[in-house]
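There is one chain below, alone, in structure tokens, taken in the form predicted alone.
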Amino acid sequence: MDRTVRIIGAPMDYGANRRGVDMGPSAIRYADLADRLAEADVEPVDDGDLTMPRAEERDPDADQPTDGNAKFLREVEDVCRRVSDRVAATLADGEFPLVLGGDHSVAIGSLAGSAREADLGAIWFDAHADINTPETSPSGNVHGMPLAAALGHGSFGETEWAPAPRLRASSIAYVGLRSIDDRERELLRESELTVFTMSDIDQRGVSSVVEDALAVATDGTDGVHVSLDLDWLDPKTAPGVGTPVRGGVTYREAHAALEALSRRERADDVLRSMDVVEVNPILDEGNETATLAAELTASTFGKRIF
């Protein structure tokens, strides 16, 4: 084993609209994540979970932006600052940070930490665009805003904790997008973000799309952050998510996509950090979604059938 993967649990559910996703890190660990990573020939080291108060103990509207709505913004900021510091410290130690969410707002911290000392690209495996701002969000749920925060859009640009310092929109690629708000659609068309929808996967195949996404994320960057939201998969395959959208990737397509990341030449130099998010055990069936999350993470690091 020549690579150490440090597991950082971030059991946060402040950014979601359904309880239970805070149990995601435990469920993924219970699905033999460490053993599966070891089978992929990496050494897993578990840092445990960040501690945080329950959402019921906090006022979701206590710290609102100047314009718009972002629930539990104070709590999201606190967690993401700590995630960012853990990710940056892990990289400084020569190890690979693997953040287990929690809802997708933890990616604000993952991206900020990974981009602290490097020009960063990102591949976003997700059904949703996650580029709403407090000003455009119809719900105020921050798990629909992590990319907007990382890129400093809207009122996030007035903060110092949210933007990822060396992340550019032109180095980010979505894979499998299929649910976009009207305002997000406008923002995407005006941006330099690269979008591969489920239609692209249907027409071209998932491996080809991932290769193109990698080309975007590695162009002029020092490494790539992988963000895997389990609602990227079809809900028949991954039922334990808070915002399911029909028409996602299949079990085999998901594995092929993540395997494609590790097949790239010098993958150890390309992949820099990762988060796995939005597993909700309350909504799951027999820990099926958490097991899939653990399997796909191992595939990212090179585990194969043969």
Ligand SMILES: NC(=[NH2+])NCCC[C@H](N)C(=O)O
The other form holds:
Amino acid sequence: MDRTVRIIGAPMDYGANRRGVDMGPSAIRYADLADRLAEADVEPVDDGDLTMPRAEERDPDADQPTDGNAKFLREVEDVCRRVSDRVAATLADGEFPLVLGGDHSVAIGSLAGSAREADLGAIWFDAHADINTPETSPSGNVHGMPLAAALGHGSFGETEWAPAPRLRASSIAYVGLRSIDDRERELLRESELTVFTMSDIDQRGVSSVVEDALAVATDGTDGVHVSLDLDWLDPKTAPGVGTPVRGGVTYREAHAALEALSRRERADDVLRSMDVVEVNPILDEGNETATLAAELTASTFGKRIF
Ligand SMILES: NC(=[NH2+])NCCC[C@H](N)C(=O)O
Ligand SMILES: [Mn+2]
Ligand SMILES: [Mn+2]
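Given the form predicted alone, state the structure of the form predicted together with the named molecule.
In what comes next, the whole complex appears, and the chain from above leads the way.
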């Protein structure tokens, strides 16, 4: 790909109950993200970080926009509105928006911004389904809700900021799920989202699964959003995440999957936007998870061994 990639840092931790994931953008930059992207033949431009609101500044008299079971939802809304505007403006300039989280709630903003002027497909690389609503969430953490928000499920449907305007459930594919809450399972069985679990990867291999995910996300859409939650990988390979789940993809499987997205002939017109989320340096070992995040991002943009 020879497009300009605009790096948008979103050091958000409100969606994960404030546990250190706000240092993710800094750790990924420290792992030489820009140099690695340059090696992938894209031109990185770093916009720096968005400023995060202070929870203490919350006006106690203001109305709560949705159910009180979603923690820090007002702060998440504030950040996601700005992420969405930045992503939309970047696309309008003909550049590629790369959002660095922060916890996965920032994806509400990236999806909304990317789906403003185009029919959007999405591939969700994650251990988790992230499709709880404030009403179904067992934790109240908004990082477990971004797809419900983008699809306007539950009380998110009553808001104007959360739903992604041109994203349909039938254009979304998960790759690598292995932790699905009971209510999410019920919903996914009835929904049009495509679910590829770790068992599919075990049986068919990651490359074939990613091909199918790409087919889902590109069919009838104008472009694809890639959402990469680092807890998609096995915690032995990516320990620096807040909600690790055993049995994730290996280092090589992860590279193979993301390289498949940027096969030369299609990268430019298929990929539209990306977020890289859930890197938590406090829980990491020697910044290896952030380094992995930087490497995998370069693979997505076409960096190859040879
Ligand atoms: N982006 C993430 N790491 N999400 C974890 C979600 C965990 C769980 N399903 C919840 O709703 O709380
Ligand atoms: Mn996850
Ligand atoms: Mn996630």
